Every structure is written in structure tokens, then in C-alpha cells.
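Only one chain is included here, represented as C-alpha cells and corresponding to the form predicted on its own.
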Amino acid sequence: MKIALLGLGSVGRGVAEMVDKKDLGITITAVADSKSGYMDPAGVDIPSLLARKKKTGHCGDTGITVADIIKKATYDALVEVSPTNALTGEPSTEYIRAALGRKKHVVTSNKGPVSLAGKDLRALARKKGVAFRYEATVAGAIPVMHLLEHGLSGNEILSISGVLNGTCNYILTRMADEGLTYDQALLEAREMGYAEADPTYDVQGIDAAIKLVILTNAIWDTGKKLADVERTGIDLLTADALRLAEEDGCTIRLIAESCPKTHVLRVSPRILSKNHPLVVEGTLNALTLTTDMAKEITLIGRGAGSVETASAIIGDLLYIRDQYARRA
């Protein structure tokens, strides 16, 4: 399988790294970072493509852009793992239009065009006869979107609730289980490489809700945007607030919840039970899938990382090369 691989960053170099390591029947015929691009047929020589980003800055030829790319590579699937844009998801929601409209594969880990234009993505792939997937825009490696699609089939699903953000439920567990202040446990997490120097994003609650939002349009369709999820983050929470949590046996996470029957579609600060499958430590991330079938499923893993998120990549690409062999 030939890939063109849009980004070279943490999770770009991640899936680089990864294909190079392991024997996975997938080659990497072009790269395009934000200021230069590389093409070749029969296979990138990754070490090289690597050292020379480090060095340079630069992953080739600065006169070869993203759109060349895409228009002039030879691969059956796009990785698109650029940085997201949440506002607009530009650019990279034209750069999958022009790939799946040559009639490509696309896998992304990028959340700002499958949250806002997800559902026409997922048409003009169906309509041109490829796969659009995004395993990686959620949870990191937990491979969440593969048993919604495949080892729940039968199953309603009901609703979801879940952590999705390693920065906040770090600071969360450090504030509960060190009695640290909000601003020393970001600190902390700012040293650890865990929290931005703008952390906004990530306390407000914007990246968990924006998570929820791809989860919720996935399973259900709705249709949901960003503005549509009821929204607090743990920006304003005290270290009193985790001590009175304690006394009673209890903790505080930032929950992402989604139930249409309910209206429910928000994420916010919530006292939990310690022994509560969604308590948990550090940066990890939990998902609880409530079915009519299977009931309660809850999904622990690491929810963020490059090798991790590289990891949920390769099981799209791997999925994507076994179903469309089996359809040839």
C-alpha cells in the first residue's frame, strides 16, 4: 500500500518512524511539510527524509507544495496529520476534497475538518468510492471508532461519556492526589510537555468537546457542531473543591457526555466515585459505550502521544488495504 503522508510533526514523524520499523506492507511515496514537499515512486528513504527534517527544518524541495502532492503523488491513501485549525478546519478539509475527489483514501488524525465537515467528507467518499477515516482524532490509540463499527454491530448504542483530554485529567489527578492549586498543577504539566504554553484549548474544554462532537456525528449523525455542546472547563476549579471530593470518597474529572434521547451533549467538571470506571490517572483517557445489547463497555488507553496516535493511523491504513483487496 502507498501512502502520501501531509505532516511532519510529533504524529507524522510517529507514523513515519513506525512504517520504517515495522514490516506492514505500506510505503511512503511522498511527504509535504508546511514549507517543502518530497515525491518518489518506489518508496521514501525514511532515515534520510527524517535526518534531513532535523537538520534542515525541511522534509525536501521547498518548490514542491501540499497541492502537488496531491494532485501529481503516486499513493492509494492520504494521511493527513497537519495541525488542526478548530475555527475553520482549513486547510486541510480542501486538501481531503482534492484527495478523495482523484478518487484516494484519506486518514487523518485531524479534528477540525471532521468535526465541522465530517458528514460531507464521509458522502464524497461514498460517492467516489473510497474510504474517508479518522480513528485518530479521538482518544489516541484506543481504537474506539473500530468496535463501534465492528465489534458492536448489532448494538444501539445509547450514549457515551468518557475522559478525552490527557492534559486536564492530569491536572485533575496531580490537584486530588498532591493537593496542588490549579496553577501549580498546570505548571507542573507545562514541564512534564503535557500542557501548551496557551493552554486554553485544552482547560476550557474546547479539544474534549470537539472530540465529543466527532464521536456523537459518528454514531448517530446529528449533525452536531462545536457551539451545539454545553461547555465548562476546569479552569476555575479549586484545590477545595478536590478536598471536599476527597472527604466524601469521591474525585473530580472533566467528562464529555453524549445522549440524543436525553439531549444531553456537554462537558464538564464531575465528582465521581474513586472507584468509578472513568477515574483515572494521569494523562490516560476512558470511554464508557452504554448499548442495548452489550450494556456498559468502558475503554482505557493512552489518549494521546505519537507512537500511540501513529498506532490508530496504521490500524485505518491496515483496514482500508484489507476490506478494498477483498472488494477487488
Contents of the next structure:
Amino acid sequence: MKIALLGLGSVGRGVAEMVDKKDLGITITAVADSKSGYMDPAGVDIPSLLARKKKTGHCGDTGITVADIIKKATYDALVEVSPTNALTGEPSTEYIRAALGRKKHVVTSNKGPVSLAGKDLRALARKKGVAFRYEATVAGAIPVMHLLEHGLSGNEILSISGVLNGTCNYILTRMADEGLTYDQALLEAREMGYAEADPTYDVQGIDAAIKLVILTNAIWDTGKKLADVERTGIDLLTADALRLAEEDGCTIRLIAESCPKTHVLRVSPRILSKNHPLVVEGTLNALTLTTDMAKEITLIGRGAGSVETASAIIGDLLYIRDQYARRA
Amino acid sequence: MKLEMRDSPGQLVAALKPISDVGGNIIAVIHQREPERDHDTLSVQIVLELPEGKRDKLIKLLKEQGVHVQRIGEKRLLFKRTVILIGHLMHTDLSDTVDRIDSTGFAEVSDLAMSMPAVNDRSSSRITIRAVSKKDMASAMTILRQVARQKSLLLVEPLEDTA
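Switching forms now, from the form predicted on its own to the form predicted in complex with its partner chain, please provide the structure.
Everything in the complex follows now, all chains and molecules, and the chain you saw is the first one.
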């Protein structure tokens, strides 16, 4: 399977490294970052690509643009992991549309295009007879989309609830365990590289809400948007609140919930018993799916990371290869 | 609950057994001999907690034991929910916040724990609310959410119900 890789940041690098290291039957035939591009229909030499990127900051020739890659390169699937604004979805949405238009499969880790234009993009993919997959957008390495589509097929999904933001979970874990104030825990999260310089997107629950929208639309196809989510962040929580919860055998976590029957679409800090399955430590993510037949299923795993996210992307790619090879 | 039964050996135990049979919890048994009454019968007051919907079954079982139920006084506050409120709790009149729940008549604040940081810092409190039924608890929570919004307090609710 030939792939074109858009973006060579943390996730793109993880994908390239794993494709190089593991015998997956995947060849990278084109790669682009924000400043340059590189094509080799016979397969890009990955170690020299990564070395070049590290040394010069460019992956290839500054004369080759992303648009060139999408339109001209030889590939079966586009792996779209370019730096993208999750609130506008650009430039990633435009790239995905162009590749689907060329009847190429697309796999992305970018939340913006899926949460804003998911319905359109899915329809376009269907029309063109190709796949559009985005396992990596929600809960990192946790294969929730695959579970919903396959393992739980035939089940009616009644509700979902989970911890979808590792940064918030890390901050709350540290506040509970060490009695840190919110500001202290945030500072620590920044030092560990878990929080951005501007933490608003994480701590006010925006990131979790976008992931909740993606999951909700993937399951129920209800066309929800970020603005439909009732959202409360963790930035006003106090160390005392965590202590008061602790005295009661409980703790506080930022929980995303969706249940169409009760019209709940919400991200908010909630009190949970400390032995509740969604109470996970550090940057972990957790997700409980409630269905009519299987009842509750809880998944716990890493929500971010270079290789962890690559796991979700590669899972999508190999699924596409198997599915479409069988059809052909 | 006030019961009347024959004053003979084993009768009190016979009256208590149906309570545990229906999943009830006996909190107190008050047993007074009233001199003016005839000595064939015994009057007993029992304070107990019963799961919802088990009242009629209990009365039926007691009747089968030959126990007469004189009176049932109900104050059922079986649903419990613990929330955390964060903000300027004192400046926004905490006793009024509590009173808004207590004055409903169907729910009450049964426990309150509070932190007292520096004067201008936001304080945090843990509040346990008890209500008669699930529906009343939902109404109490609606009131509390309104109060929290009015007073710009952060209300942290439990993810799951505890009965």
C-alpha cells in the first residue's frame, strides 16, 4: 500500500518511524510539510527523510507544495496529519477534499475537518468509492471507532461517557494526589510537555468537546457541532474541592457525555467514586460505551503521543487495505 | 410506624422479620407499656428505612403475622446526592443557598463540609442533599443549578446517582 504523508510533526514522524521499523507492507511514496515536499514512486528512504527534516527543518524540495503532492503523487491513501487549527479545520479540510476527489482513501488525526465537515467528507468518500477514516482523532491509541463499527456491530449504542483530554486528567490527578493548586498543576503539566503555552483549548474543555462531537456524529449521525456541547472547564476547580471529594471516597474528573435519548451532550467536571472505571491516572484516556446487548464496555489507554497516535493511523490504513483488497 | 400486636412471646420478632424480608432497615424500636391499655396487646413504634414501593407489601406481611398497623408516618428521604460548590460562598449567602433546598419541603441539605481559605479567595463546600424520591431529587438539583448560576458558583455534580 502506497501512502502520501502530509505533515511531519510528532504524529507524522511516528507514522514514518513505524512504517520503517515494522514490516507492515506500507510504502511512503510522497511526503510534505508546511515548507516543502518530496516524491518517490518507488518509496521514500525513511531514515534519510527523517535525518533531513531534523537537520534542515525541511522534508524535501521547497519547490514542491502540498497541493502538488495531493494532485500529482502516486499513492493509494493520503495520511493527513498536518498542523491544523481544530476550530477552523483548515488547511486540512481542503487537502482531504482534494484527495477524496481524486478517489484516494484518506486517514487523518486532525479533529477540525472531522468535527466541522465530517458529514460532507464522509458523503464525498462514499460517492468516490473510497474510505475516510479518523480513528486517531478521538482518544489517541484507543481503537474506539473500530470497536463501534465491528466488535459492537448489531448493538444499539445508548450512551457514551469518558475522559477524552489527557492534559485535564493529568492536572486533576496531580491536584488530587499532591494537593497542588490548579495553577501549580498546570505549570507542572507545561513543564512535562502535556500542556500548551495557551492552555485554554484543553482546560476549558474545548478539546474534549470536539472529540465528543466527533464520536457523537460517528455513532448517531446527528450533525452536532461544538456549540451544541454544554461545556464547563476545570480552570475554576480548587485544591479544596478535590480534598472534599477525597474525604468522601471520591475524586473529580473532566467527563464528556453523550446520550441522545436524554438530550445530554456535555463536558463538565464531575464527582466520581475513586473506584469508578473512568477514574484513570495521569494523561490516560478512558471511555465507557453503553449498549443494549453488551451493556457497559470501558476502554482505557493512551490519548496522545507520537507512536500511540501512529498506532491508530496504521490501524486505519491496514483496515482500508484489507477491506478494499478483498473487494477488488 | 406504630404497630399493635398481641403481648405474647415471639410477637415482636414476628413483627420485625417482615421488615428485613422486604429489604428494610430498622433504625429504632420504641416499646412502651401503656398502663391504661389492656394487657393483651402491645404497642410498638418502629423507625425504619424502606426501599421505595415496598410499603404495601410490608403492611400485607405484617397483617399475615397478626400485627395491626396503627399508623405510618412517612418521611422518606432516601435519595442522596453529594455535590461540590465552588465560589464566593459566604459573600453569596450560603445559608440562603441551603435554605432554597430546605424550603422545598421535599429535599434537604443533610450534610455540609466547607473550606475557609483567605477572605477573597473562592471557597469550596461539599453538600449532601437528601430527597424523598428520584423526581424530587431532580427538582432539587434543578433549583441548585439555578442558584449556582445566579450566584456565579461552580457546581460539580456526581456522574452517577447514589441511592
